[in-house]
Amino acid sequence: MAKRVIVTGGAGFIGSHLVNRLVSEGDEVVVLDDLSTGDAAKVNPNAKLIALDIRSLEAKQFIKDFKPDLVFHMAAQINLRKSLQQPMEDASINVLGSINVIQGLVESAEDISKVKFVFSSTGGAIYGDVDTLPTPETVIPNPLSPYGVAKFSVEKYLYYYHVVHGLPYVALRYSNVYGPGQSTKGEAGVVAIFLEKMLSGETPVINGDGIQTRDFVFVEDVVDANVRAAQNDVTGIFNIGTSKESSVMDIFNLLRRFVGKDFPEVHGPAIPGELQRSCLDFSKAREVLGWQPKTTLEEGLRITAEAFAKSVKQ
C-alpha cells in the first residue's frame, strides 16, 4: 500500500537514491531539503521538493499539514571537521533540527502507533575508538566529535519520544557509505575523492600510511536497509555495514585498476586524531530486519567508477 513519505535531505547522496526507490514503489514522496549541500537536479521528478531548513517553523508546520505515514530523516550537517570547528552550528542543525522534525511528526499523527521515523545515524563517529571489531550495537558509544555526539543525542531523543509518546522509530548506524552520485566536496568519502582525482588525471594523496581501515557499504544496500526498517514493526538501533575491514590502500589499488591507469602511490601526512580502524557488526540487522549487504566491495567500486567516468564525459 502506497504511503505518504517525507525524506529530509532527499536531495543529497543517500537521500536521492532512497527517493528513487520509494517513487518506484509507488509512494507519495516529499523531499524536505534546504539545498545547502543537496542538489535539486538529483531529486526524482515524481517527488515533490520543498526547499526548507529543518530547523524552521515552516518545516515543522509542513510536516504537520502533510501528515506523513513515514519520515526518513537524512538531513544533517555531515562534515565531521566542520563540527569540530563549529560545534554550535553542528548541534543547531543535527540536534535542534532533528527535534523539530520529530516533533512535527508527533504532532501530525492522529494515531502515533501508525507512523514511523527512520533516522540516519552514524557508525564510526558514534562508537569512537573501540577494541571490539566488528563492533556490535551493545558497545557503549563514546563519540570523539561533536558530529558523533549530536547523532548519539538524537538517538536518545528518539528513545524518549518512543517511551513517552509511543513513536515507533529505527536508528540506522551507517558505516562508510559510497556509490554513484556521492559528492566530492566537503566531507566527501575517500572513494569519491580518489575517483575525482584519478578521472581528471591527477594522482590522489593517501593520508598517512594508508593501512587505516573502514567498513565500506554500497549506497543501494543502505537504501534497502532503510526500506526494510520502515516496513518492519521493530523499534531500535541497527548497524548497517559489511563487517569487513578494507584499508585505504585497498580502495586505492582497486580504483586505479577500474580507472585503467597505474597511478603511483603518493602519501601525505596522517590526519591527527583519525580513527585507525572501524568496522560494524551487522548481525542484528540480519536477524531482525532480514537485511544484509549484497554488493561486494569490488563490484560496488566498479559500478561507482563507471558512473563517475560517465558523469565526467557529460
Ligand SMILES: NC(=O)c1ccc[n+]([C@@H]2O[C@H](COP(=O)([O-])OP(=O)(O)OC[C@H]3O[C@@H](n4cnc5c(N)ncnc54)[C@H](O)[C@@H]3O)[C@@H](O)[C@H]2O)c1
Given for the second form:
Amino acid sequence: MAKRVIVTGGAGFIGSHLVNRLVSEGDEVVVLDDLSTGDAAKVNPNAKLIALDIRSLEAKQFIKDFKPDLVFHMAAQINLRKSLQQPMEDASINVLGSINVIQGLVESAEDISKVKFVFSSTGGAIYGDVDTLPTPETVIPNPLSPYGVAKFSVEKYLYYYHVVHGLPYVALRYSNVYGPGQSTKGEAGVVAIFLEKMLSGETPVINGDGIQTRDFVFVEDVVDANVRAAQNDVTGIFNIGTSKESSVMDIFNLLRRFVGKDFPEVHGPAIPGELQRSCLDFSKAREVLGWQPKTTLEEGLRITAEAFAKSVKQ
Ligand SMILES: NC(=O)c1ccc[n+]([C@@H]2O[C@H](COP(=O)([O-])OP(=O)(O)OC[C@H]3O[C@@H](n4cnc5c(N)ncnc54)[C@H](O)[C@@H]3O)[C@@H](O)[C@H]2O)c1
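Given the form predicted alone above, produce the structure of the same protein in the form predicted in complex with the named molecule.
Shown next: the complete complex, the earlier chain at its head.
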C-alpha cells in the first residue's frame, strides 16, 4: 500500500537514491532537507522538497501537519573530522535535530504502533577500536568521535521512545557507503575522492600505507536495507555492511583499472587516530530482514566509476 513518507536528508547521496526507489513504488514522498550538503537537483521530480533545517520549529510543525506513516531520518552533519573540530554544531544537528524529527512524528501519530522511524546510524564510527572483526551488534559501542557519540545517543533516544511511547523503529548501522552521486565531503568519501581526482587527470594521494581496511557497501544495497527495515514489523538495531574488509589500496587499484589510466602510487602522511580496520557482521540483518548485499565491490566500483565519468563529461 502506498505510504506517506518523509525522507530527511533526501537531497543527499543515500537519501536521493532512496527517494527514487520510494517514488518508483508509488509512495507519496516529501524530502526535508536544508540543502547544506544536499542538492535540489538530485531530488526526484515526483517527490516534494521542503527546504528546512531539521532543528527548526517549522520542520517539526511540517511533520505534525503531514502525518507521515514512515520517516527515514538521514539528514545529518556527516563529516567525522568536522565533528572533532565543532562538536557543539555536530550535536546540535545530529542529536537535537534528530530529537526534533522524532518528536514531530510521535506528536503527529494517531496510533503510534502504526508508524515507523528508520534511522541512518553508523557502524564505521560507533564501535570504536574493537578486537572482534567482523563486528556484530552485540559488541558494546565505544565511539571515538563526537559524530559517533551523537549517532549512539540517537539510538538510545529511539530506545526510550520505543519503550515509553511505543514508537517502532529500526536503526541501521551502515559501514562505508559508496556509489553514484556521492560527494567528496562524506564520512567515507575515499571512492568519490579518488574518482574525482583520477577523472580530472590528477593522481590521488593515499593516506598512510593504504593497508587500512574498511567495509564498503554499495548505495543500492543500503536503499534495499532501508526498504526492508520499513516493511518489517521488527524494532531494533542492524549492521548494514558486507562482512568483508577491503584496503584503501584495493580501492585505488580497482579504480585505476576502471578509469583506464596507470596512476602512480603516491602516499601522504597517515591521519592521526584513524582506525586501522573496520568491518561489520551483517548476519542479524540477513536473518531478521532477509537482507544481504547483492553488489560485489568490483561491480559497484565499476558502476560508480562509469557514473562519475558521465557526470564529469556533462
Ligand atoms: N555515506 C556513508 O558512508 C555513511 C555511513 C554511515 C552513516 N551514514 C549516514 O547516512 C546518512 C546520509 O548520509 P549521506 O552520505 O547521504 O550524506 P549527505 O551529506 O549526502 O546527506 C545528508 C543530507 O542531510 C542534509 N542536512 C544536513 N544537515 C541538515 C539539517 N540541519 N537540516 C536538514 N537537512 C540537513 C544535507 O543537505 C544532505 O542532503 C547520514 O545520516 C549519515 O550520517 C552515511
